[in-house]
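Take a look at this single chain in structure tokens; it is the form predicted on its own.
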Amino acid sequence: MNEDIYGIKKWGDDILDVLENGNIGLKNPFFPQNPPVDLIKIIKSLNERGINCPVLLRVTDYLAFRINQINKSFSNAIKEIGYKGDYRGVFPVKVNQQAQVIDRIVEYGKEFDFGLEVGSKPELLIALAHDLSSKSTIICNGIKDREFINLALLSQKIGFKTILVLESPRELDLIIEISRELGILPLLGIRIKLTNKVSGNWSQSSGDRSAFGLSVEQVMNVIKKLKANDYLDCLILQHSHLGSQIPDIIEIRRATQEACRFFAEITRQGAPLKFLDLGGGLGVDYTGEQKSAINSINYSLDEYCINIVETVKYELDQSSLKHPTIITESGRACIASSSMLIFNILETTNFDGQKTEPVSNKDHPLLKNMMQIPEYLNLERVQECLNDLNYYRDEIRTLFRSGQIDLPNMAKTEETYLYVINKIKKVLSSSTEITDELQVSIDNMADIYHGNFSLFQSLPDVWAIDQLHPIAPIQRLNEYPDRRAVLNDITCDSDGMINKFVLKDGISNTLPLHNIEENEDYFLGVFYIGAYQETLGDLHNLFGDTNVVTIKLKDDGGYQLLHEQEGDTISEVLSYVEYEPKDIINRFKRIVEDAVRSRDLSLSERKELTLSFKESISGYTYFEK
């Protein structure tokens, strides 16, 4: 099968390819001519090392490439438009705080003076523990207490350009007080609420009703207070968060234009602003649709950069102002593509059947009617057949509940229903035009593939806000997928289901998958999960962090294992919820001893049971072979 039904060429951003053997290959974006690395070979190699699925796979080349792309696109836009200022990006630590990620962002971004944005004391400590370039900035957003401010000011003494962004008027009084105590003038920024509100899942983070930033009235009050305390010269940065995952380039232009108007007016008040921080907004095209939609964007990276630089230049030229250094906080676009979740399918629940028992004299008349449906089934009458099938089954179920049909008839009814459903699916598979009502019926007949992962731990945004991440099998892509399915995770929660999927032709309620042979290892990949998913995950059913592996693609088409992090053990997740593992073991031992004393348990059984308990408590929280 050569058809790309999963849309990999659309959303794969030229970093994924389908190999001749049907497996997904990882392409090196720096060396696209190199042979792609077979993802199945990577997973099998990891299994041989004892690193089992589910596994979060990080590819450092994809992170380095995106940092390179963003910086070079802004550099090209600055040259093309004749902008007189610079660009300096920062990575918002909240998007992915993992040490292996931040270390590499700092490493790959150093040549571009790439900085960090922090929103809490722990994140500030992370930033200050890294060897940033002398020109890079640490942007401090969020609510700040005395300890936060004290540390940020003192960090200037050792060369950090740590900018305290005012989120509220209250913070200014505290900053001035601590600044005078320490004898250190602060580097200040001011966060302004723009009136422009963007669309998308995070529209509430923009507009004048957003949670953070100052209103116009508060901005004026802050400027007055800065002047009164001789601190106006400390105000060097204006921060205006355009929004997150903005789908429409026009919205980016409008928000940038409004931010520039504030910049011009604050400069006229005497503030020596040098930096214009436009926050986040640069989106990821999760679906490959290239349109203004919640999970897509209607612009390229180059278009984004040109629109921002062109708008800033035009607006500030109109005000005869010097061009500032542009800062953006493009966390999602920087990191999303660098991580993928690989998990295996444990079992399937198929909602159709290949056989049924022949008609018997003991069969109820309604059951006999159901068994005759295939005799008049064709494409023109498929809706009629489906209606009849559902009617007969519902009537028989009613009779069973009232005691008028026995268990053998009921079991044969359900078997026949699945058999006829299979016939209906085959008839519909030959048609490209299906009514909405029939499509809903088909979706309701989809198989359930049970995956070895926790939706709540690894893909929390899918559960919480219906975020779409591309999902596809990572093997057998040269075979036609003969099943349609939804995905269930390993938790015992009905919410642990994925039923929206990215395909070549758009968004579907079911995912085409292959029939799985007995004992076959069948793996799925969930792509573009580098942003937010790792830290937002929770411990539903006490499934912990998965195994994590970081690799680098080699020039010869191979890969190098850079780092591995074992997933949480049961012992670790128990400690997260206030259980002491040793205490748990001792409690169990007491219960076992009581059973031995009452002669319910032999000494050899005691040994086996205690050993099994200890082994389990140190094991992986996910399904293990």
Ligand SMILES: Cc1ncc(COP(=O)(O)O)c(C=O)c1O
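Residue numbers count along the first chain shown, from 1. Just so we're on the same page, rigid core means the largest C-alpha set that superposes within 1.5 Å between forms. Predicted, not measured: the structure shown is a model, and the values here were computed from it. What changes on going to the form predicted together with the ligand:
When the rigid core is held fixed, the Cα atom of residue 376 travels 2 angstroms or more between these two forms.
Taking the rigid core as fixed, one finds a CA shift for residue 168 smaller than 2 Å between these two forms. Rotation of the smaller rigid part against the larger between these two forms, from C-alpha superpositions: 7 degrees.
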Contents of the next structure:
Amino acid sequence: MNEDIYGIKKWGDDILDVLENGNIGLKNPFFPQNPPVDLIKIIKSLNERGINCPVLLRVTDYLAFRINQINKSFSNAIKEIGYKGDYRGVFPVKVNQQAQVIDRIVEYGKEFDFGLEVGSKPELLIALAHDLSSKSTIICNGIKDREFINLALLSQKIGFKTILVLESPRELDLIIEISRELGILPLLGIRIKLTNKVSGNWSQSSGDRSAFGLSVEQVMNVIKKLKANDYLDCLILQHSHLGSQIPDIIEIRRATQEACRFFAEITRQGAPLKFLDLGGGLGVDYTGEQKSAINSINYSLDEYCINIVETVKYELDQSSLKHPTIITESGRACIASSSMLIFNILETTNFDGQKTEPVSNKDHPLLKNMMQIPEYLNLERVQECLNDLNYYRDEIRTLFRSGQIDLPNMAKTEETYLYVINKIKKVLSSSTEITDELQVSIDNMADIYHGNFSLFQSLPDVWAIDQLHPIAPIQRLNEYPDRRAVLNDITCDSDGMINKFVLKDGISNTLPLHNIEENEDYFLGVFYIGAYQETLGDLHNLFGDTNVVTIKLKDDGGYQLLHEQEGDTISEVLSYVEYEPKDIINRFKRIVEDAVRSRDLSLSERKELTLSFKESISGYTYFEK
Ligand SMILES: Cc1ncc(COP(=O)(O)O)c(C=O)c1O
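Switch from the form predicted on its own, shown above, to the form predicted together with the ligand and output its structure.
Next comes the full complex, this chain leading.
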């Protein structure tokens, strides 16, 4: 490509490349010298197999690579700093619970004794159904009932290192009671509430008002109770979690320091703590800006690891304590890059206003004034022109509402508006300094590209918390994209719109895209969506799960399809909202049969209608060609 408009080099350098044919290529991060795999070829060959867009593509190499990177980076930091303890990562199941994902995390993580973190009974069941290495841990966070505790304790009998992290003082009574009933001593952790508050979208997970963890006073009470019941020896882990996607490395250092102070003090109280679990927080640089901002981070993975290991060593050396095993629960950083959503554009709406009719005697005087604006339009008077344009249109709209202007005049007004605003846009294209007001007016004229996806199903964080995921066309990157657009999804909801984009030069309200030829398949990719998006998504307008394909990159520029999961059918989504598919078919048949009697519907029409209904019910919920 002439220029990296989308900033792919900034946010996707180790996984994506732009090929000579203008398509995005998937790089193999383990073997950067291998030819990148053409993403368009992948999508086309999936289409040939009958797997259509929207499709969620999981690239296993990216997951394996991140697990490797995190473990190797910690092990390098440990060597470099002379730390005497180990590192042991765990993957928080909540970040992506899909069976294909967890299976692979367990497989790729085995050589590093990578474990799992669970926050509920279903997640515990998932963890216990995996063949984890004998040294890895299952960290149980979240509120636990009798069943949860029972199972966690019993799982020790079959070799799992299942650690129950106390989230509240109340939990301890129940754990002691069940442990005595079963005659199994628990492996216990204690979740502390750090006072250091962090920035970012998840700041409420930290600080005094955080809903999670024990206050200092509660920590003391728990220790007293453990001592009184002879259970203090079971307390082997200290846990803290500041929130996800921490943008600033200083915040991570400070939290680590505070966690170490607690660790030293709890150890001084006699607890044999062996594990220092610092939770999640390792962020992903979604924008590639490398700065402390909500969708970016101001540190590298190596820096993160070195900062943590160095701080723990320094703080615990101060207290002459043995170096514990450091645990982190990095989910987002592990998994985000391995999934991407690919969808096709269905149609476009533009606001070009290429021409306008000449002035006529029938035109309203305000419209005539409006039509004269281009005569005095230049860079110096551009704001004035915009003010006039908006004023005249508003006035004419008011007159239309009160019946003083007819439809042809109103239509000509709107046409003239588009014509003039596009002239203004052209004049402004030669300027590097555009005021916010002018920019908003220009952005309001951007095209709308309608995409075959549901924001609510596939990108819920974009809707809920303005999360930015890099988005780019996956073809024609060797051609200048001369349109500017916002994206609209397929749901009938004005919220299903994306109007913030990551570009090389920063965040933009519009995305540069190509003019799409008739019948052209034009695909966009949304990248870094592996974390949280898959299960947070909902069924708005009853768009269900998309097709999911897991691939592995091959050395020769090809790929191997490892797994295919068909997206939800209409019948499936109907059953999620309490419709029994068979029943709904029968209901429809009854309506059609009535029509045979009362509306002269022919028997062959009846057959055709019923067949069409039945075919639809077993089809994909998204737009199909
Ligand atoms: C206890 C706990 N550990 C780990 C994580 C995952 O953190 P991250 O998104 O930074 O990977 C979370 C999520 O917020 C969490 O609540």
